[in-house]
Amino acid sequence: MQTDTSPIDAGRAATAPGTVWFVGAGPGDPELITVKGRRLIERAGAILFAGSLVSESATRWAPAGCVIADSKDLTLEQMSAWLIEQAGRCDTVVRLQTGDPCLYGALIELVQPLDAAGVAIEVVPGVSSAMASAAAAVESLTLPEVTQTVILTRVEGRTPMPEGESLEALARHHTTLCIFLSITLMGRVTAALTAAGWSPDAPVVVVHKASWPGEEKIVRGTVATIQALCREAKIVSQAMIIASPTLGARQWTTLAKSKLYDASFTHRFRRGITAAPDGTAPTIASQETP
């Protein structure tokens, strides 16, 4: 069967054999990563690993004959350098990125010139640190009646924030804050919340390494308390910070309910149940759409 090729499909094809897979490989434990990552690196011939974040035992299920290098001493042109040099000899090369590679990954300055030298690309999402971080902490970023908005931002540092985009100003939706790279600025995120009218005692979790074998830290304080929590517990980098109202739900007496489970929710997959009027048996609501 004859399917459509793009011209630059063509041109990739054409020019090198190999396919560049940017594979997400989690917060740190090896075994969070997807299946689809794992066969791929168990295939591979080429792996490029960012070991600055990406433990090296995440590489452990590459076969005999496998390239393997570490990309925290090279910059962005030799990263792309050797990618295409290895899709230019094996058919399977991957890219091993902390995390997901489309959050705070270089995924775009290195696919570029990739697309410039006609090497084929794929991308397989990652389980990112803010999640891994939520789960160690057993919170949940959600709650009904609470916030169903999450945020997913840094506090400025050498990188500028857009306009718009200052930690303070996404901190007045008082919803959940997962802020990625900037427990050394601890100092700067209290301030902006502090700012955004967060109360000095509301609730704040940092964790370091999630999900990492033996080296997870869980540090929970408050706004006016988590900048010297955690410089006593030594955390200075790799690190996750979670403000949000949800915070320490799982010991709150009261907790509105998700209503898709309330017993009286019509979906679907479920007809609704009421009570009866005089409060005898409950009748079977008509399936109707939610």
Given for the second form:
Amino acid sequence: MQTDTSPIDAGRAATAPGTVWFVGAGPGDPELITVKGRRLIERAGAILFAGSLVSESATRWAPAGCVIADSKDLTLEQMSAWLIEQAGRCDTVVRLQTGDPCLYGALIELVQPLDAAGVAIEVVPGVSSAMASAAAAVESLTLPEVTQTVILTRVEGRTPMPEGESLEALARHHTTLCIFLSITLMGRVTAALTAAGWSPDAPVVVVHKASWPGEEKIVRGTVATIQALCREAKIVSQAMIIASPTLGARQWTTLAKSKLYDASFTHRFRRGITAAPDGTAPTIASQETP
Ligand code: SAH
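Since the one above is the form predicted alone, can you give the form predicted together with S-adenosyl-L-homocysteine too?
Okay, now the whole complex, with that chain kicking things off.
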């Protein structure tokens, strides 16, 4: 009988057979896994990790006797068969995925056969490489009065882009673009940005292996220069392309400030102060956040 009442098991039937947990391993730095993900690894009976992208060190917390397999040479059918077999054998099976499992992770393709086999599944989010890349470059993906929108996308490779989602069409919004899986197609990226009206001088940053200890590379350029700069830096894989009107804001001298921290703005946690019209005693502002 299962006696573990840790939060990990909260909400799941005590008698449930093995559960397959799709765990976001984070972008590379083994410390960027969530506490919950790490605790699952610590009690896993079996772990299937995406070896081409997830550092094997992410499995360092696995207990003795845990069966650890690399999925890099397996087909989806072989992976689901492996997960189903392990769920029949042990309580906690972990499918360790790079970044967040819900982004470009073949999540549903693996969940469907598990559903069909009656195996319970759970998903634990992870730090996506889009977030880790922004952090590495100290860039904010949103800025007041610049852009308040982030588009996570890719250019068309072997996976076709659905109608209306060409990079050119998305880039016309002039929001932040985090472009996955596209470093070898950089020519297409810059052509799409140009066709969408981005200036040749518009900044673009590429982060290779964001957060991987000792392996991270950050290349800053423009729509006109980024392709050659990435070629020079020999970046051909595991890279995030960020194109955004917010890039470089750390050096800007005029920056619209977030309303949330404005001294005159009242919200749930703080009452705003405004100067009286005659400039004398301050009064409490009445504006509330929506
Ligand atoms: N689920 C993952 C994305 C998997 S698709 C996530 O949330 O990050 C793989 C693509 O993610 C790569 O082609 C690259 O564009 C990006 N990527 C993954 N790890 C990265 C890293 N450490 N640094 C920069 N880009 C990375």
